[in-house]
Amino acid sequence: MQNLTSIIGQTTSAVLNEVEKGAVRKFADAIGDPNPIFRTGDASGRITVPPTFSFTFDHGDLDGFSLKTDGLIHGEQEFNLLHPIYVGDTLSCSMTVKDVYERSGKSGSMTFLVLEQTGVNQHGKTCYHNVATIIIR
């Protein structure tokens, strides 16, 4: 297992996500979210992203880091909103790392990646920060 040490405290650069109204409403069909906030709007008709729509955003990708796909557990993760998202939005997204251990158990050693994810729309306000904890075998 490579030392990800080293990695800690990298962001990656931003990246730029449009919402799209199909993409809003694809994900709460897939979700199974009947709200019609998420299709036709509020009583204004913004319409609004669920929850957990951050979770598609590109956050980006760190200069000379990849995970192998195999032996990836998501292990944990963690939607703070700190303003709303909305259909025609465009939001800057990346990504930090904030914390690699190692833990043992009963099938061998595991390493802990812990990601912390941004958004900010295109009026400078912050809308979420997520943390996601990856686990590595």
Given for the second form:
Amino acid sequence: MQNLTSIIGQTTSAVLNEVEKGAVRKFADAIGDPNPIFRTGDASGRITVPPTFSFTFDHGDLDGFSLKTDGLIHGEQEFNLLHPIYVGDTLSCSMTVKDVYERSGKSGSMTFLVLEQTGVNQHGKTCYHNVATIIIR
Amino acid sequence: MELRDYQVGDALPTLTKPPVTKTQLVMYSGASGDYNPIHTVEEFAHSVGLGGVIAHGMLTMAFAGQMLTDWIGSGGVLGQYKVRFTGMVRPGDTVSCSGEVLERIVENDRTRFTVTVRAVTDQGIEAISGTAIVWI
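Next block, the form predicted in complex with the partner chain, ref. the form predicted alone:
In what comes next, the whole complex appears, and the chain from above leads the way.
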């Protein structure tokens, strides 16, 4: 993990994510949320997504580092929801490494990785800035 | 009580979810794309010292997100929602989500609430702790 600070500032190439009706319904089913706004929509028939749904989008891969590595702990998660996301939207999603730092704790040294995820819709509106803090043991 | 009537110190309507099941963890893995085997494969979860599969932190965060959207209804908008993951949830655990109005500020024509958010298991383990900002 010594060289991980070198990835600070790295941004992924944006990935297009379609917001699919079935994917939103399956997410709502999985969390056990029966709210019809995620299935049949609001009064105007637009179907929105649960607050944490944007975490499921593909935000691209960082060079030389995989988040799928074992030993990762999700420490903190922040959603800044700036504009509604609707079924049928196509979001351009990317991720930037905001910070990497070390902390020593009871079980030795841990590395903290701060990632900012952003999604911009087909109209150029930024829908969210999310910040994930990942701990590497 | 209407959303606009909430004052500092008022508790949000609590949400107690049905017990988490292993099937639900498989469903959430598929729905979220998070296939980390610590959530679905018992042998793997044991091999890394977890003593069995654990729920995704993001599943618990979604539970408390449901509490927030149920509370807000169509009368407001969720602007920010952030938590620290403080403890583990396991299959069989019942998660209860709660919150309280920390701040209520009227700015121009809008009202901004800051609320605390917490999810605790029936084992007494706090799984998440955080805050949310809601606008009317």
